[in-house]
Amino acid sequence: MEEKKPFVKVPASGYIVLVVAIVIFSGLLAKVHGWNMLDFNTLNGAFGTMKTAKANFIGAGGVGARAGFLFALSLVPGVMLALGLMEIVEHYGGLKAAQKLLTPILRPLMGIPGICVVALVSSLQSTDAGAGMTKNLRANKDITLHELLIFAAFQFTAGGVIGNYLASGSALFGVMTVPIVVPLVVMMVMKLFGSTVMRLYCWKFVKEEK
């Protein structure tokens, strides 16, 4: 499949933006003491305590429809600083640079472009970010259907998978009878699978747009 767009000259400032977000999205500098600040979580923060309660302004066990709005809500800063990121990483050229990077290896991999790596790798930690991100390059028309399926099949698949699985897998690292990274590579692995049984269905049933 050609791409869409043809490939024009990226500047400098696209490559260093690009390594920037990666690194922001990956969660690499999280523990880091004075360089966790260029980590998403990090600048993503938490929500204070009522008083001396363990519980934010969400509260405990609220049910219904409004509990629901309360946690919908909940996921708006998140969803805000991962697209605003993503703005300044465009409007340095790092879409660009992804494009030219990393189209090579994510084509045959997965069947989608290299302008997808930034939330790729955002989905790995936070699923609202990733899906926010995923959302935008659709509505600019920078992945085709096809690669929209696709790219949603892999991030649906164990969703977040690095945040989710070093916070709450944690529990179980004591007990673990396995190294804690095999795990993380099974689903690794299975999210691939995923992304492959969907490109698979897109080529046999879904019709592209013209």
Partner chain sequence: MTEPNTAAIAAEKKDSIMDVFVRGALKGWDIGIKNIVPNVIMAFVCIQMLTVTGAMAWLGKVFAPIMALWGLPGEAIMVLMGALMSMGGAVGVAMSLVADGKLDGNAVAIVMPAIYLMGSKIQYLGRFLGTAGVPTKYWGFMLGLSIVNAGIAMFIMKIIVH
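Show the same protein again, this time as the form predicted in complex with its partner chain rather than the form predicted on its own.
Single chain only below; no partners, no other molecules.
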């Protein structure tokens, strides 16, 4: 069966920013002297401490709303850095490059048509963008009930995963003992796993409507 593929023109810069972004957020070069200028945690840096003190401006032993406020403020630079980088990725066509690379593998991998790829890439950034586009695909009869359920199961678990992970998760990047990219890969694998379970469930229990 011939499938209509969404036509996307990807500038070379798209592939470049995509690769650079993956390198920066993966922590691949974290320990390579000089090259660690392409590492998120290196770029994020560290707060200094008061002279002779051990803790940074958050201090030690704080509790309650006041401690929460100072702590939350300390997270803001990381979030600004992450979203600044993501904006560059988007501006120079990195998302389009990801879209192009994903299109041919969508049907075998998830059992949904290539037309879903824009919604899929958007859904990794924003749950709401994904929800809106998916609704649209169904309303235009581009996807069947089965495909809607499979696609929704993929998006629902860890919704807006890249956007959310980089925004709030960046607070914990400095603490956790694995590279930034590891939890992200695990989440992507589990999203695929979820959609596969839904695919089996549909095939077994859900009647496709005519």
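Residue numbers count along the first chain shown, from 1. On a predicted model such as this, the values are computed, not experimentally measured, just so you know.
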Worksheet item: Splitting the chain into two rigid parts between the two forms, is residue 140 with residue 114?
Response: yes
